[in-house]
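The data below hold one chain only, encoded as structure tokens and taken in the form predicted on its own.
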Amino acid sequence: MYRIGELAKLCEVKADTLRFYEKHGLLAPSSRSDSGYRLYNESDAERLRFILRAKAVGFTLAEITELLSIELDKSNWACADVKGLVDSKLAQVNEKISELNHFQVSLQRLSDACCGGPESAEHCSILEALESNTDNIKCENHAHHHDKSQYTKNCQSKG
């Protein structure tokens, strides 16, 4: 039997993590000592490892709860059910990656259009782009002395 601190140390998490999982119904101690300490057995430790592995690949607590219910009643579920959960999560991850790639391209365009110099931000292309309702990023007024070619990448001319 493990006390909460022992199980936490064994699985390299904080005791508060175990309390959190208990609060959300993912993990419960097998018993309590006479003095009220939570006591976990090896089965509880395996369940915690399952939770941590599922979390490490991106499953939410609700999804982990669903996986645990399948794990506890495997004979009434098909592999296709589990695969469906994984494929759904994979689709969500791919969608998020696509969204992050869009953010990256947009932020790179904003960064490339700005000189980043010490001049006033009155004509800052980043601020102008964020103020406008167009997708065009206009290059800054480059009256200061810099190589103009570095500001023309991915920029539309002011006009």
Second form
There are 2 protein chains.
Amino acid sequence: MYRIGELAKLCEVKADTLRFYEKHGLLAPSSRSDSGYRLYNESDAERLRFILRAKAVGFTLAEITELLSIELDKSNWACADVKGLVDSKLAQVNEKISELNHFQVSLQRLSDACCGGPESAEHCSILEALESNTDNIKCENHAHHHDKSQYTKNCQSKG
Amino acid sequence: MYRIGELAKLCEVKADTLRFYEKHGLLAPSSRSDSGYRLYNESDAERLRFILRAKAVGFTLAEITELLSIELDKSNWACADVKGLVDSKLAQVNEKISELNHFQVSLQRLSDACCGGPESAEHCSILEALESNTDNIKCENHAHHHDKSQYTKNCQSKG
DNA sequence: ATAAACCTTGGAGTTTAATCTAAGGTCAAG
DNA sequence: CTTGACCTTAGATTAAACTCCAAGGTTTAT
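Could you give the coordinates for the form predicted together with a further copy of the same chain, as opposed to the form predicted on its own above?
What follows is the entire complex, opening with the chain shown before.
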């Protein structure tokens, strides 16, 4: 039997987190001591590890609640149900990755267009790109009046 | 001059969003009508578009607040400052992408190991992977006792 | 004059996963 | 018998970016 702090340390979470999981129906200690302390047994610990592994692959606690209810009643669920949860999560993750990839490309383009030097930002390509509605980012090296700018290497926009 | 609903429609946001931006110091109407209605001019609209473009490349409103303060006082900032904001955002985005890529790989591996059929989840590879601490995902086709399983194609784990 | 569509304000609710606080009870060691 | 580490509870707070609500005032058209 583990007290809350012991299980928390064992699984590298905080005691607060375990109380939070209990309040939200994910994990309750199987018993209490006479003085009201939570007591977790090995099977509680296994359940916690299940939760933590599911978190590690990206499931939210709400989704883990679903997984746990299947886990406790496996014979009344099909593989299709379980795989459905995984695939739906996979779709969400892919969508988010795709959004972030758009950000990545846009930010990289902005970064590449800017010399990043000590010049005044008055002609900064980044600010200009955010001011105008074009996707088209202009290189700022000319505007800075540095004929032999040391930053030319940074100009990669197709103006 | 635009009333709040007009500017909202023009820029495809909600009036609530404009009030929210005002409350958070991102965009205030340049005047009010006699009856207290917000009145936005063309320069307010430009500022809103700046905000929206910055959002579209992944900046948070807090970061946009910084960008706006630079934008309004360009000559006292250097390109390095602006590029710094972009690069720091880029690093955050890359980190998040990397985390999601881990999720993606793990979820795909789980999905691939599961037949996804109408079989009982009692031997579901996904649940078994979450129960045990191995990275090693076992294919469930044998466990289902389908000698000529129609799901064999889904088994791709290296058990 | 009255209905519809618009606007005002302050404040509450949403989502996620904790994290923290206050005020107090329990347990083991010295 | 007191100190420190641990535990209890309920409830408040955090971040982010809105979104919605109630209760009322304004504008416009008929």
